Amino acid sequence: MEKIKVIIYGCGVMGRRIGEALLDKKSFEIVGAVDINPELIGKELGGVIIEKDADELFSKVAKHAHAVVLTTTSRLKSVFPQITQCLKARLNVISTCEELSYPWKSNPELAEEIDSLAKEHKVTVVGTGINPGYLMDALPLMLTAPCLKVQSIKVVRMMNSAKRRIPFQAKVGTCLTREEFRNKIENKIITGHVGLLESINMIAKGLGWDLEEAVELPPEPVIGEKEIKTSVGTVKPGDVIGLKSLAYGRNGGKDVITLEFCANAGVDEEYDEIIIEGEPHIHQKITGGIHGDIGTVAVIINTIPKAVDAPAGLKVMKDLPPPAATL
């Protein structure tokens, strides 16, 4: 069996943990690796040394690579550049970035852009990871098929920052104080949760609803009410621990999609929950939750054959057959 060359875009934290695993991995081989941070150009990231400059790079090895990891940014707008030179390499591209998990809604002429140019090159290009790409959007509507009918669909995440990489605690909030949170919150210098619309919009979709209106409520500061140690710092008490974010996707004046997004240090029982209301009731309940950063790696690595083998275009995680456990 042929094994699958991969590029990895992007060496920060979730980028070498991609190449790590990779390793680990019968049916990959890694061939090159780029990023512009200077501290880790000229590393060794996954028996290949990282490259500052990716036109470079694909010169030199697109011929013999199937795929391209990338792991830059959330936003689409800024990593679009970064898509086009894939494409026009010739390139599959598999991404963390949150908001190509589904643009088809938030940014349809980008989307629009990108099918036609992976379609011309025949290439595919998906955004995947743990969530958006499976928990809160592929693995519920995977969970309507012995369904006749639908009527409702509630995702509930709930998970112990503390655990996670300290980017992610700082995304969060952590050690904030209410009036800093929310400066920053509107600010946007840090985000939350990125990705709850396209979730809600990818539900949709797959299940033929034609929404009235998908809302995201502004994050919510998450407060402790005890002193808490945290890789970023010690939380005091009355300071943010964490947040929540609410979204919902309406029809008929009702609910018919919701999904709550919680991420604290303060998280005694961890769990991802998935209420189904229809014909017939569904509640599964993951218990412990699915591990943030473990389960982003799992779900691009995993997804890598099927991107390679679809048809070419833009497209998300419910046009592609569902990914399994790779070896």
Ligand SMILES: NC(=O)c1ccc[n+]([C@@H]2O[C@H](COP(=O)([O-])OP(=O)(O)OC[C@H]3O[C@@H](n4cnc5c(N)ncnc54)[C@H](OP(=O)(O)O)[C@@H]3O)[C@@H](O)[C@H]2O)c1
The other form holds:
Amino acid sequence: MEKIKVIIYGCGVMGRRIGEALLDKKSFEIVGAVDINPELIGKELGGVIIEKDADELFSKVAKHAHAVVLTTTSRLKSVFPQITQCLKARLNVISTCEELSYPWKSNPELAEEIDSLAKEHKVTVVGTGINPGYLMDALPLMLTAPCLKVQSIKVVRMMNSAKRRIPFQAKVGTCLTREEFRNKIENKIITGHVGLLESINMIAKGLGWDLEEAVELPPEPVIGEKEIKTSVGTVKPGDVIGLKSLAYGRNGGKDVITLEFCANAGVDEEYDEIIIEGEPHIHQKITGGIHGDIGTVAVIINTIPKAVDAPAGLKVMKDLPPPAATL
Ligand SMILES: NC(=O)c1ccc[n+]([C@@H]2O[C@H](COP(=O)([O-])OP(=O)(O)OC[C@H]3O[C@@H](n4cnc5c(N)ncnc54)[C@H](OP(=O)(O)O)[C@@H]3O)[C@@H](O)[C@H]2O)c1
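Let's compare: the form predicted on its own is above, so bring in the form predicted together with the named molecule.
Then the entire complex follows, led off by the chain already shown.
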């Protein structure tokens, strides 16, 4: 069996964890790694040294590499130059960029450009991860397979953010005061969760629903009642321990898709819940929830072979065969 040769582009927390997990798998080999952070350049990752210049790295290894795992940022505009760089080097791209998970509504021009460049160079691009990419979009869609009719879908993700990586805890506002939270969200210094609208649009497209509107409300801070120790610091009572985000897809004046994302350091019972009203009704609850960082590492790795084998172009998770655990 030929190993799939992978380059890691963005060696922060996710890139490094994906690199470490790839080392344990016999289906893959890491052939390069690149990052702009001076603290990471020159360090080892998965048997290679992290380099600083992607073009230079691609000129050496792209000929015998198959795919790039792109784990840099959440916004499509900022990853767009990195994606085009990979495509021009004829490399498939599997990325954690949330806005890439369904860019056809929010960034249609960039989506079009990526799609045509990927087709020109005969490679595939997909944005995925635990969420968006799986738990609140691809999985609920898959769960509608035994339904004759679907009236509505509700998904709730309830997680304890203190168990997640530090960049995640920071982006949900852990340790901030209420005022700092509002200020940082308004000024886009922290993002909160990115991807609810992408998930709604993927579900709607998958079900052939033409939504009247898809709305995401501004994230609401969750305030701690007692002191909580987290890996980003000790949160005082009255300060922010995380957030709650809500988004709706509406048709005929009804909320036909509801996504509720709750991540805070005070959650005792973690779960992922999907409720499909239809024929038949389906109610799935994953007790304990799926750990977002482990889940993202796995979804990215397990999607690599599907993306490498897929027809060329920009794909979203509903377009690929469902990924399964790889060896
Ligand atoms: N879809 C999902 O389910 C999912 C799950 C997990 C994470 N994510 C997303 O995945 C991304 C990565 O997460 P993370 O926690 O690993 O973040 P992180 O720790 O901040 O890592 C990102 C790394 O990429 C580097 N980088 C940024 N721009 C670059 C560029 N142009 N060229 C090369 N390297 C660049 C950063 O360097 P600097 O530090 O110098 O900027 C940093 O080392 C985030 O946007 C996160 O929201 C999505």
